[in-house]
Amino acid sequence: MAWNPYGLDQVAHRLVQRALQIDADPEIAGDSCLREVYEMRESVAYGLERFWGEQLRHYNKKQDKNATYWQETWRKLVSILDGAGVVLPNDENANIMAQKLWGDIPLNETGVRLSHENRQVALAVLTQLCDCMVWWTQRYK
C-alpha cells in the first residue's frame, strides 16, 4: 500500500474560500455561513446521518447559505472517500439517504451496504476535514 495524502487540508481551504463566496453572494438567502464550520465540527460526534441532515434543517429555515455550505462539504466528503474506495450515499431524498446511511438498504445496485468499518473511516475523515476547516476559518476571520 502506497501513501496517499487525499489533500484534506487543501479541500478544507477551498471549502472555506467557497464559504466566503457564498457569504458574498446576494442571490443566496440567509446569514453568514463561514461560522457554520464550528457547528459542523460539533455535529460529527452525532454521526453521519445527523451531519448530512443538517442541510435539511437549514433549507427548512430558509438559511440557504448555511444549507449550501453543509451540502457542499458533504459532497466533498463523498468525493474524498470515493478516492479511498469507500462509498457514501449522496441522494436528494432524505428518507432514502437515511436508510442508506443506517445500512437498511444497499448503497447502489451492487447490493453493498454501508459497513461499520466504512462508517468509522468516514467519521474519522470527516472529523479531520472539519478540523482543517476550523483552522482555515480562523485564518480568514
Contents of the next structure:
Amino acid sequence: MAWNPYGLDQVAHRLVQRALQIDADPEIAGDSCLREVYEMRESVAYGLERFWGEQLRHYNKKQDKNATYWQETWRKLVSILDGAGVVLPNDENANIMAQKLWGDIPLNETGVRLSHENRQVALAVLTQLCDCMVWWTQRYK
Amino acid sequence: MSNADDVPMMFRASVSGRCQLQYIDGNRNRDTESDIERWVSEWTIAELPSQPPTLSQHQSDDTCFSFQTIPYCITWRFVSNSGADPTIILPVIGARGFPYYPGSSMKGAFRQACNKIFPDRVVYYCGDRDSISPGILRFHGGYPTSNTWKNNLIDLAHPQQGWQVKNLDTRQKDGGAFVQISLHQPELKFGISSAIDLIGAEWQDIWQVWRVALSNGIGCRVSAGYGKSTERAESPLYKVTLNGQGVASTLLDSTPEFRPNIFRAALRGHALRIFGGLSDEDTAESLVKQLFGGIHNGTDWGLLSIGFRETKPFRWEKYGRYEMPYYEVKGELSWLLTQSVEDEKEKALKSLVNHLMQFSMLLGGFGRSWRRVDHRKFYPDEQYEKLIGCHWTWQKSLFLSNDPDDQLQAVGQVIDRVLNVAQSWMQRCQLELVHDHPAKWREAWCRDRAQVWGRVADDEGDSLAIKWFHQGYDEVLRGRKFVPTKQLKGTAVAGFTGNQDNPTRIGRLWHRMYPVTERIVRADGRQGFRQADQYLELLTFFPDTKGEDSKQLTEYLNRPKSPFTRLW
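Next, give the form predicted in complex with the partner chain, keeping in mind that what was shown is the form predicted on its own.
Let us now look at the entire complex, which starts with that chain.
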C-alpha cells in the first residue's frame, strides 16, 4: 500500500474559511458559527451519532449558520473516508442515520454495514480534523 | 453487534426520537420513561464506591497542617453546569461517574469571598497574575460524601412570568417545563491544601472565608437559591422567618419538594406588576432584570439572590383522592446582594426588597396556588378532590394600630408605600415615570386595572369569598333560604383547571386571609407580636372590561351593602 496524503489540514483550513463565508452570508440565518469548532471538538467525545445530530438540533433552533457548518464538516468527513474506502452514511433522517451508524442496517445497496473498526477509524479521523480546525480557527479569531 | 436502541442517551443525536433531554412531554404516560429519566438511570445505575477516592484517602490526614477537608451540607439544590450538552444544564461529572464541584470553581468562589472579608490576603492565598506570584492555597474541589446524591436528580422549572403577569388571555401559555440535573441537599466534602505549613488559627480563617463563599452560594443559579449552604449568611440585605403551608411542588416522579425559588418568583412577579403599572413594558422588564437577573435584551447578572434555611424541616402528607402532597415548612428567608454597590443604593435596595416582601405577604402567597387562601385551613368542611391554596405567616406587623378595622383601613397605605419606594428606585435609576402608558399586561399594577377590597373576618371559618368560589354570591331570600344568584366557579374571574379543549385559565382574583397582628410588650420589656383570631380578608381584583363575570362582580362589590370595602 502506498502512502496517501489525505490532506486533513487543508480540508480543515477550507472548512474554517467556509465558516467565515457562512458568517458573512446575509442569506443564512443565525449567529456566527466560526467558534462552533470548539463545540465540535468537544462533541467528538460523544461519538459519531451525537456529532452528526448537531446539524439537526441547530436547524430546529433556527441557527442555520451553525447547522450549515456542522453539516459541511460531516460531508467533508464522508468524502475523506470515502477516499480511504470507508463508507459513512449521510441521510437526513435521524433514525435511519442512527441505525446505519450503529450497524443495524446496511449502509447502501451493497449490503455492507458499518463495522466497529470503521467507526473507530471515522472517529479518529474526525478528532484529528477537528483539532486541525481548532488550530485554523485560532488563526482567524 | 450493537443496536441503535441500546446506545446510551449521552451518545445519541440530540433530536426528537433519539434523545431530547430538555423536553418533557406534559401529557406523557407515566409508564413511559422520558429521555432524561433514562439518561439519569444510565448514569447512576453503576455500582460506585461510597466515597470518591481522591479526598477520602486523605481522611486520616485531616490533622495534617498542609491538607484539610471539611464537609458542608447544601440546603436545597446544587448545580454546576458542565456544558457537556448545550441543550441542558448537567453537572460536572468526574472520575468513576461522581458529580463534583471543580477546584477551579472553588477557587473563584473563595477569591470572591476573600475579597470581602480579608482583602489584604487575597494575593497571599490565591496568587496574582500581574506579579506572577502563586498563592499558597490549592483548591481540590468538593465531592459528595455518600451515594444519596443519586436521589431526586431531575429538577423541573416552569417559567410562568408571561402567563401569570402579562398574557391578556391566559388560555395561551408559552414556554413549558424546563429540566436540569441538580443534586438535592448533598453533603459535599471540600478540600484545601497549602504549600506551606499553616497554624490552626490560619486554617480557621481560611475555612471562614469558605463558609462565606458557601453562604453566598456556589455553582450556578445561585440567585434562585441554588448552591447555598446551611451556614447562616453573615450580613444579608433582608432577613425574615416565615411559616408556610399548602400544596407542595412535585418532581417528575411525584416526589414533593420545597423549592425556595418560589420566593424569588413571587417577588420578581410583583416587581414586574408594580413597575409595569408605573412605566412601559421595556422599562419594567429592564428594571426587573437589573434586580433579579435575566435574559431580556442581553444577559444580566441580577443584584439580588435568595437563601432559605429551613428551621423546621419541610413536612408533608398525602391528601385527598389524588393524594396531593400538603406541606408545612418554617424557615429563614434571606435576600443577599450579589455584588457590592454604594451605600445609598444598598439602602434603597433594602427598602425596595422590604416593601416588596410586605406586598407579597399582605396580598398573595408563595408557591403553587399562591392566589388562593389555603382551602384546607379556611374551608375545612368540604372533602376536596384537589388541594387549593397556601397560607403564609410571619411574626411582623405592618400596622401601627392593634385594632383590626384600623389595620384594614391602612392596607391602602401599605400598598402606596410600595409604589412610592418603587418610584424612588426608578428615579435612582434615572428612569422617567410613564403614567399614561402602563404596560399592556393583565396584571399591571395601576389604578384603573387593579383593585383591592377587604373586610375583617372574625376567625378562620369566617371567610366570605371562599364560599363565593364554591357556592356563588349575591344571595337573595327564596322561601326560607338564602340562595346565591351569581357564580364564580368556572368563570374567567375565578379561573379554572382545564383540559386540552378548554385550557386552564388564571383567575382575575387573588384571595388572602392576612392574620391580624397585635403588638405586645413581652415580660422582658421587648416588643413582640401576637397573632389575633381575626383576619383581614383581602381580594385583589383585576377586572376585565369586556367580561360579563367581571362586570357582575364589580357591580356587586360596589353596592352600598357590599360586605367588602375598597381599600385601594
